[in-house]
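First comes one chain, alone, set out as structure tokens in the form predicted on its own.
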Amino acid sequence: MTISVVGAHWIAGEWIPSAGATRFEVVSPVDGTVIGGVPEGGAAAAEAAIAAAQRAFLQSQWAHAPRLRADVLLAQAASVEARKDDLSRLLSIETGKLIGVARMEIAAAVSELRYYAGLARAIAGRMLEIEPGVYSHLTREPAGVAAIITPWNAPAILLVRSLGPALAAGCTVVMKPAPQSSLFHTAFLRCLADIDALPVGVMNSFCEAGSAGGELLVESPDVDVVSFTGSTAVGRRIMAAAAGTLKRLNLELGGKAPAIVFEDCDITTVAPQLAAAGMILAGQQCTAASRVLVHDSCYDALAKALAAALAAMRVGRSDDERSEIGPLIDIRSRDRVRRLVEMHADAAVLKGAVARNLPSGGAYLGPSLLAVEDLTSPVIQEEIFGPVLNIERFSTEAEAVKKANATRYGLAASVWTRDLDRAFRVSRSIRSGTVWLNDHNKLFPEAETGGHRDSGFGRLHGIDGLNEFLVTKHIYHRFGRVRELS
């Protein structure tokens, strides 16, 4: 792998020198080579970043300058767009994301920044005359210092969908990326920070392989909002740790997205769409299709067609334009998914194997299709985060809904039918933050996403994403009392 990148911290308007600091290595899942090193920030870097963000919030005009915030967001969008090719390549190499998907993610991040630039200038309160001459002025103000903790699987868009509304609202921020995507985060951040109009301390970031800095972000009384995307287990720990300071939380956690396929579908059309929906980022996406619930009458046909569609997908290097499934994030993840498939080999319609003729150090695994019906099985109840789909039967619409809601997750789902009345009826019955009709994995800056139950709470994207970083203040004033006219 012909790439060598150095990660860094960005605190109080400066890139923090990493000479002599403890460093961790980043390994590419494409071929197992070390592609760069990152300084370990830990609690010291987190503390410095929080202090810089708090100073900027209290002492600069950022919180009160919507036009400045809009201009900065637009400049950030232009900066990212100008470097999209280099960013896409690094994203693909570091995380194993297919190069075409990496390009789409960078484009989506640019779109998101522009969307929130527009909303920055449209934040409005309201005035009420409670009684003659008595007014309540309700303002919408930034919540304060926001901590944004992001995963590795979509490090551009999952950062920007929190960063965009936080900046638009007038918050100052501290960012902490996943260690597996710290190199990309540093390169992406250079685009965001290279804006002359950006006040010092408004944006801060540190990297770490451990958790000391992240724990400080959650526990610090100087952090007002934590926006976290990641596993349900870590989300629970964040909730418990944040209780001491009663800070606002926005948590998007795991998913187990069901796709409900009714008998009126064209199986030959639906099967490849479901295969693609399940194999996005080799299944390592919280909204990826995970369970395929299909009507009894077309179960056999769909199982056969889906297995064929999965088997035909090309497993290959993420930087190869011909690849349809890239590597998992690391060897450990690949082996974990492989063991799960082996444990359920008796239910395998298609069993994925470690791919041949690819770099031996890469984390490649072919797709699997299981047919597990036991609703208590970990195949159905747990997030696999790998290239595995499970197919299940149902006989009635009510049974389909009951099975779709049979897990603690409620992030995303899809319904496949030509009957639009049924599509809307079923979509309203599924306990999920997003339901797609005859499609899957369609996400937009304008449309909110978020979960129920173990998939977390709060919403990102859209207007509600901005509201996650705003608070309402009531200002009372008694003036201009109306006199009785004679």
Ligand code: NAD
Contents of the next structure:
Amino acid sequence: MTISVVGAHWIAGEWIPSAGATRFEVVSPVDGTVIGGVPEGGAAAAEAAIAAAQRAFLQSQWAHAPRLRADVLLAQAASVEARKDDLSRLLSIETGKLIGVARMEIAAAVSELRYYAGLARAIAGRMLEIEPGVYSHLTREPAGVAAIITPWNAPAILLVRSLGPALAAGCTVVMKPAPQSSLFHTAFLRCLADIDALPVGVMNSFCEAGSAGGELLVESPDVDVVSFTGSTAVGRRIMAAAAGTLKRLNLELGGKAPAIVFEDCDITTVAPQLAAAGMILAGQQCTAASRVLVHDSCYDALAKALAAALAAMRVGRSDDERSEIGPLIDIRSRDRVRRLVEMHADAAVLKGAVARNLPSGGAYLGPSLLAVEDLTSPVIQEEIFGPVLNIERFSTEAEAVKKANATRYGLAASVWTRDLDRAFRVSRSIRSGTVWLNDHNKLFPEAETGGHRDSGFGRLHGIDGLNEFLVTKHIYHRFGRVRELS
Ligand code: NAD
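Mind giving me the form predicted in complex with the ligand, seeing as the form predicted on its own was just shown?
What follows is the whole complex; the chain from before opens it.
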């Protein structure tokens, strides 16, 4: 592939020249070619970015100007929308995301920015007369400098679902993308930063392949909030590192979404839907269906239909409109998933192979369906993050709920049944931040998402997303009693 893009840092309103800095290369999972280079930001870039964000928070009018913030967010939405085709293409080539899915992600990011532009103008406190003449104002204020650390698998929407509310709330920010999506991040950032009304230092960003800069963001006493999306392992490290400065955290971590299928479903319609729910981003989405729990009476029929639906999915280049499963993020991930499937070959209903007739440097792997029942198995307990579904059986509603809740994760789940009472009962019993009924992977700017237990805490999207970046202040004053009229 012949694209060559350069990543960079945006600090205090300037693109930082990268000459002389160590660079890391970004490899496309589509065919294994190097598509660009990125300067390593590290601790020095993080320090400069934090200082710029802190200056902007303390010295500009940003925190006090909700209409300006709304205007900036709307201008950012328009800027991204104007460059949506180039952005989608780069997103698809750099991360292996199917081009159609990349287009949807950019459209979702535009929608999210517009949503938070609206909310920026609706931040309101309260005022109470506690006793005659004694008043309490409760104001909603921005929390300060927010660090936003994001993963590679959806680098537009996962950035904007933290950035949108942070800016709307009046925070200033430092962003740190994942190395695998640094080129896209830089191109996206050019759209977000290219706004005349944006005060210098309100938005800052740096890239790195290591973790020195990210660690500094978490430990710095000048960062007030960390909004982190990524793996549970790194989330744990961040929580421990943030303890020294008692930092406010929002952790959006891994998932292991169960899809519970009851016996009253139409298997022929549900099977392809479940296959698509599991194979979204080649299974590399935190909410992707990864366990299918199915009632005994239709287990055999569903296993057969699901294996057929998966086998029929077309594995191909992410820039080919006909593809239904793109490459994984890199060869290392593909080989890790392939090994795991090999280790459980005796439980394989369908075993995905390394796809032929595709670029040999690409990270392609066909879909697998395993039938592991042992609840302690890593297939059930760990996030695989690849094109693998596991099918398990249950005989009662209680057993279905118990099995669904049998992992440490609690991010998302789905319930498939025509019985509305049962759908509601089961969805209330599942310990996860989201439950879809007869559908999966439906995400909206207006609807909060987040986790339980190992999937993290805090909520993004929706009004709760804004609250992650706001603090309430109590201002007391004794104004005196209102004079009596007679
Ligand atoms: P990751 O945890 O490896 O990396 C996430 C980010 O953290 C990257 O920017 C990385 O450079 C940075 N990082 C790594 N070590 C750090 C440290 N010590 N201090 C500070 N920052 C550090 O995750 P990934 O592989 O990029 O993404 C995949 C993971 O993200 C999966 O587990 C997936 O489930 C999860 N995810 C969760 C959600 C959600 O909404 N809950 C959404 C998307 C992805």
